[in-house]
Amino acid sequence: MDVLEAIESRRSIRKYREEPVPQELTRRILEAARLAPSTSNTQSWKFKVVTDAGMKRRLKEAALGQKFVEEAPVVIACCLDLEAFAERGRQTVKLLMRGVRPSLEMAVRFVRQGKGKEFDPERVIINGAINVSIATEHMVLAATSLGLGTCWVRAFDAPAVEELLEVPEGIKVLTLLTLGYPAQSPGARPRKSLEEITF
């Protein structure tokens, strides 16, 4: 399956069969996240993958009781390496501790300011989190390619979820990705048209 294929036929699988997933196949999907473009080559990244069963437990009720988490053979959770950012990194690290969180403002702030050369602890987490996305869609269509199923999951305890994982200080969980074999097979969601979405 090529890329384009593996786009057009990309779908969210909620519901998973029983049947493991090879830990090859696991491992050729995260060097998929691995080789992923960063701002500056930063390679923001952490990824910690779990298949047990009781985790997988812990970690559904931290995802608000999505069944699926538990039922997917596999759970990554996709993180922020803020420490990849060196010194700013390390500053923006010291803001979350004291409760500094990004916000809707924040982002609006960054849009606007362009490209300052000064420290500014939202350019940090806002390129992080656009680096640990195009690395999670990497590993969600080298999924697809090989006949896996995958679902983003945002909805979850993100403090809760760090201390289940015993997450280190400085690494931030963005997302939980489901992966496994599907026991479904969902029509394709609506799409804007393509004259809608340029200009």
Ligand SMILES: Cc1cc2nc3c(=O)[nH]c(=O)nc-3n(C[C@H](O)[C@H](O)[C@H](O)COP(=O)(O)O)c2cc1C
Contents of the next structure:
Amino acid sequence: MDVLEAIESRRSIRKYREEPVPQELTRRILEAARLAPSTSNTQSWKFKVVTDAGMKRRLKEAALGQKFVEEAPVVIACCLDLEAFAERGRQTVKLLMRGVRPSLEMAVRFVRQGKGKEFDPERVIINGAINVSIATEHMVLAATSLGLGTCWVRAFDAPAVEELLEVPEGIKVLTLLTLGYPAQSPGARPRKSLEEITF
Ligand SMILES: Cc1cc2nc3c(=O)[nH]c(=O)nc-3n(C[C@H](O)[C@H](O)[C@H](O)COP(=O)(O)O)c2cc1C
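What would you give as the form predicted in complex with the ligand, now that the form predicted alone is on the page?
Following is the full complex, with the preceding chain placed first.
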């Protein structure tokens, strides 16, 4: 299946067969996330793969009781890694200390940029969310091309999910992605026309 076919045939899947997803396929799907583009190549994402039945039940409870979260063979917590931005600031400083000696003026600009941009909370959150979203949709399209179904889930109690998954400091769960062999083939949901979405 080529990319356009995957884009056109993808649907949110909320009913799954019990059949487990082979680990090899889960790895290929995560690999699609790994290859995604990101702002300044920060790769500011982390993923937690959940297959344990008890944990999926608790995740369902934290996700407003959405049944398919428990029923999907795999749930991938797609997380923003805030440390990735701090790391970039550190790398800039390291580069300067390693004797890559640009002019003093350039060095000051570099560090300022690092401090001004990479540590601006709004920028970090927006860039970070963009990066995680791209990686997540890479996984969605890869899963579609492998005959698997997915559904993005954002309706959940984030602090509860983070506690359940023992998410380390600096990591924020943005979405849960359910994954498994589809047990339904829903029609396409309506979309606005091209005229409505272009100007
Ligand atoms: C960021 C995001 C969050 C979503 N959260 C949920 C959710 O919590 N529960 C759910 O059933 N669907 C969720 N969806 C799926 C949307 O409802 C779905 O994509 C939309 O209705 C269009 O349908 P389609 O994906 O089949 O084309 C979410 C989708 C996105 C992109």
